Structures are given as C-alpha cells and as structure tokens.
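What follows is a single chain, given as structure tokens, in the form predicted alone.
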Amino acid sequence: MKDALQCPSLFKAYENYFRIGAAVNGRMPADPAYDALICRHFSSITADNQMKPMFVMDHKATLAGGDPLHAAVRFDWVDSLLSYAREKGIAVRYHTLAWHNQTPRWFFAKDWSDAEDAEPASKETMLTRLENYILDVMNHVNTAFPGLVYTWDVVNEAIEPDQGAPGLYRTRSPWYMACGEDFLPAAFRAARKGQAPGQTLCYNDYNAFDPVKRDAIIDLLKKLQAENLVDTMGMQGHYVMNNMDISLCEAASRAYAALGLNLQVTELDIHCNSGSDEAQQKLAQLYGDYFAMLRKLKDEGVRIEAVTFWGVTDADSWLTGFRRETSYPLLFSREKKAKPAYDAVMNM
C-alpha cells in the first residue's frame, strides 16, 4: 500500500462528477497527519457528532433563560469545525438538525426537566421549539460562515419499517411521540425559512436501498414535495461486504431521482471484518463497481451532489465499535495508506 499523501487527490479525480467528502471528528483538524489527508483527498466534510443537537443545545442556559419555547444554543464545536473548513476552503454538509437520537430528553419535556419521568411538552410547544432551534442554528451558521454549508440534513432517519406504523414511521422516536408525522414537514418548513441561496435541504436515511423502506421514503418525499420543502435525498451508504447488492442501490437511486430530487451518498462505508489481501481485494471490487454505478448515473443526468465517506481512515471508523469486531471499511488504512479500494475508486 502507498502513502495516501503521495497518491493523486481523490476529490480532484471526481470534480467533474460530484464532491467527495468525509466525516471528521473534533480532533482531526488539530492533527497534522489528518489535516494533510483531509485537505488532499476531500472537498467536503461532515461533522460525525459535533453538530448534532446534543452538542448544540445548552441545558443550563435554557433553564436560566426561562423561555418555554426557546432552547439556548452554543456553537463552540460547530464554529470550530466551520472555521477549519473555511480556512482550508472545504465545503460543509450540516448533519443534522432533527433526529430521534442524540437530542437531549429535556428538550421534549415540559419546563425543560431532565427527569426520566418528566411531563412531556405539548405538541404545539414542541413544534415551536423545533422551528426556533432550526432557525437559530441556520441563522447563526449562514451569518457567521456565509456560503460554507451547501446542504442541511434537516431530518435524519424518520422511517423504520420494522415498527409497522402507518407510513412506516419510527414510532418510538421522541419526535413521533410528541408530534406524530407532523414534525417532518414542520422541520422542513423551518429550514426553508432559514435556507440561504445555493443550499439544498436533505432528508437522510439508512438502508434506503431496501425496497420496502425505499417506497415508504418515497411516500414521505412526495408529501414534502407537495409543499416544495425538500431538494435532496440522502442515501446513507452503510453496507456490509458479504451482502451488498449494488443493483438495489442503483434501483433506489433511480427511483429517488425520478422524483426530480438531487441525490447524495451521505455516510459511505462497507463493513469488512478482515484485513487479509483476499478480503481487501473483494472490498476493492465492490467499491469499484459502486463508483462505476454512480458515474454511470451521473453521466445519464442524475443529479448526484456528493459522496461522503463515514470516516477518513479505518482507524476512525465507527464500525469497529458498532459491530464489536475490527472493521476495515474505508479507502485508507489505519496507517494512512491507500488501500486497493482507493485504487479501484480511482480507476476511472
């Protein structure tokens, strides 16, 4: 394997197709090795965690403020990453404004209580809190860092077929329990108000290739389109090497594009539990075939905006913790070497 810093730039190879991005954590910008790798190979970055609501909402300041409809916000981690991106000339996709996970429970409680048995806030209160939060974040980012964010993940992971609700909504989501499906258009209406020129609003979800989930997502997107609220479908690309079906990915991509939406692959990795030459060659074949499919779609006129890897190297992939076994899912190794998968993606 070759030193990744000595290899041709990944994002430059794809600049006529789509942005190439990576999810980064708060430590990477200060690490010279990661900084060099990010700047060489990626034209877009996404915060892996630090822009999620739990890292932006300030409980102590909210209680002190005493406003039942307005959560206080802090932008330490947000501004740190945005400042880095601005300095390096790297575009940003903001992840995420509304999500059932990593949103503090006190945000859903009457009087902002953090107690497990706290009385929930009313639906009307929650819809107002949601709009206020989204506008506070978007107005801050677009004022302090104009032109830097090109896409907002407005709502993340609201569809879950296994839960069997009407429309296949994720019923155990605190958002669904508080507001039903009304929170989805409400979030996008707020984001339309805060949107700056050139930005797209994205609905983001995993397993978006699965036919049952795909069709439920399409129903949701059509409802949002009826009010002109959504621009982009974000297909999280969390795949598993031994059962990845690229034909399903292509079929789903075409189905979303047929709605007239832009597409993004937002969280790409392919779980591989072996670093052996054989396994890494199989991983490379999958990546090569997947990117060939994306290039074909782009050449046919499908509006693919960006492809974002969920991590920079195998060392910082979330999959090792999630799968509870060592994963080798990305293009660059733990030693920051370019793997066969990198060569396959670059073989255009």
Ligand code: 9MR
Given for the second form:
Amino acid sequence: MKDALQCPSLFKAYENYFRIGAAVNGRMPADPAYDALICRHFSSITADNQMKPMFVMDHKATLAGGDPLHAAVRFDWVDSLLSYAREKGIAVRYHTLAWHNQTPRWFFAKDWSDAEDAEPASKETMLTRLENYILDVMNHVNTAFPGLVYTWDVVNEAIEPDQGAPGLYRTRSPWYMACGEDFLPAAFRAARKGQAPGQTLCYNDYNAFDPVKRDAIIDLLKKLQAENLVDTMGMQGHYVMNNMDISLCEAASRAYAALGLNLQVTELDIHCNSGSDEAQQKLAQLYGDYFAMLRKLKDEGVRIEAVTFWGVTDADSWLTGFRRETSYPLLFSREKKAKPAYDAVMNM
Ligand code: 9MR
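Same protein, different form: I have the form predicted alone, so give me the form predicted together with the named molecule.
After this comes the whole thing, all chains and molecules, with the earlier chain placed first.
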C-alpha cells in the first residue's frame, strides 16, 4: 500500500461531483501528519465531537447568568476547529444543533439543575431555550467565520422505529419528552432565522436506507417542507460490510431526492472486522460500487452536496470501541497508507 501522502487527492478527483469530507477530532490540526493528510484529501471537515451542545453549553456561566430561558455558551472548542479550517481553506459542515445525545441534562431542567431528579422545564421554556441556543451558535459562527460553514445539522437522529411512537419518533429523547415532535419545526425555524446566504439546513440520521425508517423520515421531511424549513437530507451511512445493501441506499437516496431536497452522505464508514487482504478487497469492492452509485445519481441530476467519511484513518474510527472488535472501515490504514478501498473510490 502506498503512503496516503504520495497518492492523488481524493477531493480533487471528485471536484466535479461533490465535496469529500472527513470527521476530525481536536488533536488532528496540531498533528503534522494528520494536518497534511486532511489538507491533501479533504475539502470539508466536520467536528467528530467538539461542536456538539455539551462542548458549547456552559453550566457555570448559565447558573451565574440567572436567565431561565437562555443558556450561556462558550466557543473555544468550536473556534479552534473553525480557525484551523479557515487557515487551510477547508469548508465546514456544522454537527450538530439539536440532538438527544451529548447535550447536558441540566439544559432540560427547570432551574438548570444537574440533579438526576431535577424538575423538567416546561415545553414553552424548552422551545425558547432551543431557539436562543441555535441563534447564539449560528450568529457567532456566521459573524466570526463568515462563509466557512456551508451546512448545518439542525436536528440529528429524531426518528427511531424501535421506539415506535406515531411518526416513529425517538420517544426517549429529552427533546421529545419535553416538546413532543414540535421541537423539530421549532429548531428548523430558528435555523432559518440564523442561516447565512448559501448555507443549507440539514436533517441528519443513521440507517436512513432502511425502508421503514426511510418512510418515517420522509413523513417528517414533508412536514418540514410544508413550511420550507429543510434543504438537505443527511444520510449518515454507518454501514456494516457483511450486510450492506447498496440497492437500498440507492432507493432511499432517490426517494429523498424526489422530495426536491439536496443530499449528503454525512458519516460514512463500513464496519469491517479484519485487516486481511481478502476482507479489505471485499471492502474495496463495496466502496467502489457505492461511489459508482453516488456518481451515477449525481450525473442524473441528484444534488449531492458532500460525502463525509467518519474519521480520517482506521485509527480514528469510533467503530472499534462501539463494536468491541478492531475495525478497518475507512480508506486509509492506521499506518496512513492508502488501502484498496481508496483505489476503488478513485477508480472512476
Ligand atoms: O464519533 C463520535 C464519538 O467520538 C462519540 O463518542 C459519540 C457519542 O455519541 O458520537 C460519535 O459520533 C456520532 C455522531 O455524532 C452522530 N452519529 C453517530 C456517530 C457515531 O456514534
């Protein structure tokens, strides 16, 4: 395998199709090898964690502020990555504004208490807090870093068929528990107010290829579209090599595009639990077929804005922890070599 820094640029190869992005963590910008790899191969970055609510909402300052409707925010984590992106001329997709996970529980408490049994805030309070938070983040980012962010994950992972509520909403989300489904249009309305020209507003979810979940997401998207609140469907794309079905990915992509929405693949990886030649060849075949499908859709006029890998090399992948076995899911190896999957994606 060739050193990834000796290989032709991924994003340049895809310049006529869509942006090619990667999720990056807070340590990568200061690591010369990662910096070089990111700049060579990616034209978009997403923070894997540090732009999520738990890294932005400031409990101490919120308590000190004493305003029951307005959480205090801090932007040191956000700004450090945005500064890096600006310096390197790389566009940013902002992940994420409203999510059930990685949002502090005190944000949902009446008096901002962090106690497990704290009294929850009312629906009205939560809808106001949501709007305030979204506008604080968007106004800050768009003022301090104009033109850098091209898309916002406004709501992440609100549909969950296993939890079975009408519309198949994720009922155990603190957002759903506080506001029912009304938090979704409220978040997008706030984001419409905060967005800068040229930015798209995205609904983002995993297993978006699954027909049951896909249809529930489509119902949601239609409701949002009735108020012109959403521009882009973000299909995360956390796949598993042994059961990935590209025809379902294609069918779902077409169904979302048929609504008139833009499309993004936002968190691409394909779990593969072996680094053997055979397994990595199989992974390469899947990646090749998947990208051929995406290029075909783009050629047919589907507006694919970006395809983002969830990590730069196999060493950065969340999958090894999540699956409790070593995963080899991306295009670049732990040794920063270009894998057969890289060649397959470049073979166009
Ligand atoms: O990659 C992220 C990992 O470091 C965090 O521990 C995890 C916490 O939930 O979130 C991971 O990123 C997730 C993303 O924000 C939303 N979609 C699923 C991703 C993988 O879990």
